[in-house]
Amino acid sequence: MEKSYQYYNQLFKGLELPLAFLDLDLLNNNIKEITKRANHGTIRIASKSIRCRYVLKHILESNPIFKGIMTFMPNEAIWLLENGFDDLLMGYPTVNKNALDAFCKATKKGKRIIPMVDDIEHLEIIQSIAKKQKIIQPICIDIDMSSDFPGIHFGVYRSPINNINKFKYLIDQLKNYPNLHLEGLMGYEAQIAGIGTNDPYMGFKNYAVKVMRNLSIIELAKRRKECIEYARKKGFALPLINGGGTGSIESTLAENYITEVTVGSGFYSPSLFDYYENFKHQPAVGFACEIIRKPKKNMFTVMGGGYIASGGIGLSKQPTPFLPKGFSLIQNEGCGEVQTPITYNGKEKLSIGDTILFRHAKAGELCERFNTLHIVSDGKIVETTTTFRGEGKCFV
């Protein structure tokens, strides 16, 4: 499936650039790819990963296998709904209460949405709208799932309930709020599902994440089943146990308890995802830009290109030129907010006005930058459509 420079560059070439593009046939083999190693297992669609609705009705309409969206602000999950789109799960608790309140009545009229929660304030905030509203909200408890190793957390910083304890508490507290039933539970192990362990950038530690991972596929698995039989004791059916990402959806689905797991970032297959040795998906999400100027031999210079990706500082969040192959970028200046000189020692006979087409590090972060989409297929734009910015929604 592997496309030439020359495919894109005829294609791009005298259109206004920078440009965002989409290549539809690597994204329907990322489907089919991902759809086997989920196993007819149940995939949610992460939308923070996509922020394009036609790209999210695409994924939806290609398999049954693929049900309901992740959202991650509330006025996203709002804006989806008065879209058509339903079976919504909030990917992060809100306080918002006007978007809270537009949940409860989405609810009563028989949308599927359901918020986050992991603090009894968020329990106290939705009971008071759910009580106003006469409505029981469904609501999901997010389970912390990172590893505590000697002198390294292993995880990211997300819900405070990371021990069963913490768990036991908070369920134990449901029976004070008459209006919230707890639908599901969620765990997303960060670590897990979104580091890969052939990272060039990190050398010797990729040997100690591989480690770090193995051990705490592990012990979360343990945390969670705990979390899960504790809720069914006290009468919760859970028809809903979320986990995981691109990165785990194997050693996710592996867990019996899972109904569905989360994924995202693998339907665009950003330049960060090159790094997992148990599957390889294509570069279906680019952005090319147009030469501009011949600084020196064997050096371009193009115009834009300065898309970092969010996360810990380094090297790896910068964007990645990958067509034509032979262009790195110079270290001392990186990607630049309005020009990028980059060294090319490649075959390819380029030109002032020729096309650079690089990958951004992470999925939908690279929607932001962009009011379009360009979609690409047979060797043709055969559609231009707006992301989430486009549409007038920058919602974080």
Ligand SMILES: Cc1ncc(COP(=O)(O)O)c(C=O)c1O
Second form
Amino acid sequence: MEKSYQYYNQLFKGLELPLAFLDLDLLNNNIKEITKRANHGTIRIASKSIRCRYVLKHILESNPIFKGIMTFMPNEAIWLLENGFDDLLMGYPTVNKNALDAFCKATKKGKRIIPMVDDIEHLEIIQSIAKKQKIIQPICIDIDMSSDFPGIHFGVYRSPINNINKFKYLIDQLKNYPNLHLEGLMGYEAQIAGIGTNDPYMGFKNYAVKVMRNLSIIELAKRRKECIEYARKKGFALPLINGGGTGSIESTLAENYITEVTVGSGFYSPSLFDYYENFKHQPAVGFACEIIRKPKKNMFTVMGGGYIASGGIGLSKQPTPFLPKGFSLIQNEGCGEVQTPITYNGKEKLSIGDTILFRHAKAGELCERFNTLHIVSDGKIVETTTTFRGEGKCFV
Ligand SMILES: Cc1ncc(COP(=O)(O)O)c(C=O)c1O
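Return one more block: the form predicted in complex with this ligand, after the form predicted alone shown previously.
And the full complex, kicking off with our chain again.
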């Protein structure tokens, strides 16, 4: 499925560089693969990993297994509602009172927008707004899905609700918040969904991650089940049990209680998602830069490139020179603020003005660097669409 250098080089000739592109044929292939991996399970789309309305709509319309969006910022959720999207689950708590006020107004109008909570303080704020508006606001509790092994916190720090007793306490408090209704539970197992075990930058650590990953999957399934059973015993039907991410579609859906998995990154498949053993999606999104000089033999400098991914600092967070094959970044310089020198040992005859293609390490973040995505399909640029940023929406 992967395309050749010349395929893209011809398409981008004469366009202003750098530019970001989406290969629609590869995206459609990823959608098919993700659908297969989900095996009839329901998938909610993580908008933070997409950040483009055109793409959100395209995925939602592609197959009925894609239902709803996991939003990342409160103002983003409101904006998506205004633009016709519905069934929004906030992936993270918010204490933005104006936004929560807008959420409650949307609920009153019959929209499905569910804020995330993991603390009494969240309950207090939403309760006071929902009470003023005389509505019952659905909420979702975020359960921590990390595992602690001797000397290692395996996972990320998110919700403080990391054991059944803390969960029971929060559930038992809900009777004091009559304008809130517990609609669902969410737990994001980042250490399984977001870390591959075939990462060339990790060496032997891959093996340790694999062992911990298998132990963690068992522990988390048990934690999630205990929480669900307790909440149901207390009278909450919980029609929404959300878990996982791109890297954990299979293991999350294997838990019988799960009603949906969130997926975002797998659609674009950035370089950090190359390191999984059980799937390989296609590099559907990338950016193209122009060669502007040749500092020496076998070295070219392109304009742009310094789009480093968030998270713990490491070489794997750099963009990857992708096509033509044979480029490597120079460790001392990495990807530069304005320009990026790269060494070349490939076969193409390249000169000033030619295009070099890169991939970002993460998915949606690239869209914060570009106003538009050039949509490529069947040898043509079929459309140029705006990213969130291109619509003047820089949410975070
Ligand atoms: C709450 C939550 N669910 C799911 C995901 C998975 O998203 P992706 O498929 O982009 O890895 C994330 C990503 O950080 C997340 O924060």
